[in-house]
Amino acid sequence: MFSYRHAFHAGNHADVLKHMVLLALLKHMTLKETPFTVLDTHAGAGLYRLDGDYAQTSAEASQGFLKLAQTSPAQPWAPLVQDYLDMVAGFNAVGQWKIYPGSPFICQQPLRGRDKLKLFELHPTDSKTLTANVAQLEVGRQVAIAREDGFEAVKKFLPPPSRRALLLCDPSYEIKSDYGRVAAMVADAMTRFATGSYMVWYPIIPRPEAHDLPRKLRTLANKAGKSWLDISLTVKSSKLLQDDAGETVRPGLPASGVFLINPPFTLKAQLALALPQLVQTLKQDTHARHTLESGG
């Protein structure tokens, strides 16, 4: 149950598309003066050494975030990437790349006074990484760790005082029941409080049940009469390869997407701007694209 690390992954391209679309909005839920509360349902560790021994063994990285930022553009970056690598620039010293933060600190970078994050992670040894890595913060009680199964104990949070609450949904579904339960999490947090923004990462993998959740997330928002953008960001084949002495290889994730609920609705055409760009540079193959679907 408890095999995966986000560590060995960070940086990668998937990370690249949520954490741009994330940063995104926490900065629109800033334009209010009313607090909000932000909700992370698998937090992991917080923070991820790009140098590390985890990320050095998959360099996922090399393909995804620091390909980015160690491109030069011809045009310069849409506002949305560039926001992105100036966030992460924020954790490094000047011209090096060695800290990658995951959602928690990206999540508590634009909090102020009144707002509040509450991160949820289950497995042992990056729940303590997280807690250590969050008290560097010396935040106090704006930022709430529990080592519970955030599927569950995100409903005692819904809806918030403030009625202004962001949902960050990004399980590894490494577990096949993860897709069935973040479609009942959403719906059930919607009957909580309909008003919410949700945010839903999913890997696009040839498995019936990755094809499915986006559409349930669909469905779910159709029927509540809201409004939801469904992004995706390929950068190769899903194709099984052979290697050398004729032994099935497979890709490593392809694809992943984002589906949002209650989104801001400036942030369709930020991404219209963006997402080439991100097509453009992290492309490994000519299978590359991006979707970028609304509804609502």
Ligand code: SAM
Second form
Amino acid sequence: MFSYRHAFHAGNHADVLKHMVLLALLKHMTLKETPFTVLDTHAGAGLYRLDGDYAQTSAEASQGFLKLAQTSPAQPWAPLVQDYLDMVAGFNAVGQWKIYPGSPFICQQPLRGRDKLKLFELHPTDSKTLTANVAQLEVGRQVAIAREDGFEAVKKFLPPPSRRALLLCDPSYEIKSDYGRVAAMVADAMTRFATGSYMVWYPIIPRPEAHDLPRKLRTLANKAGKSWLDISLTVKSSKLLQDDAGETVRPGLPASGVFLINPPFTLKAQLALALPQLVQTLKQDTHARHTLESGG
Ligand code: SAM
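Now show me the form predicted in complex with the ligand; what you just gave was the form predicted alone.
Full complex below, order starting with the chain above.
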């Protein structure tokens, strides 16, 4: 348990998809005056160095965020892509890409004084790093951090006092049971707070539980009579590879998805402009594609 450290993966293609969508949801939340709460069930360390040891070990950002940032597109970037690039640029000196913000910092940035952010992170080291990183923001009680199981702990905050909230659920899925726990948590949350905005990240890998999760979430949303969006980005084939010594090698994460319940109704059209640009820029082979499905 707990071998997953997000620092190895920060800024990869999955982060690009997830954080671009997350930013779009947050911007939408700030359109109304009423305060809102953001709940991040699996927060990670908050900030990552793109030039640090962890990042160098896997260099996943060079195939993800850094590739995007260093590309001059044939057409101007779609607004969602541009917003995302501008947001990450805000954490870096001009022309440098050293820092990559995780979901806690992406969520905190657009908050107004009256909005709240609740972060849950169970890993002892990441939770300590997160606490130290957030302390530098000097935002006092606006951001609360708990070293607790996010799946369970989130329940006590639903529904929030202002009846407006965005819940991000972004586990590492290093334990097989995470898939079932995500579906159970969303089902429970929907009974407590059916009008909330929900965002679940999931990996697209050849594993039955991974395959089932977006289908379960669609069923949950449909049964509750809520609208949903299911978005995916594939950058390469999921086929096993052989190295020079003839050993079978896993290809690394080939694709991921984001499932939203109660999304802004304008988001699908915005994504339809942004996703082809992500595919074009981040593709690693001819299997690269996106999907964008909605219902409810
Ligand atoms: N949301 C982060 C971001 O976008 O920057 C990345 C999160 S990472 C994919 C998943 C995190 O969940 C890891 O840091 C892991 O230690 C933590 N974790 C694993 N199980 C947990 C649980 N039950 N409750 C809270 N955190 C957990």
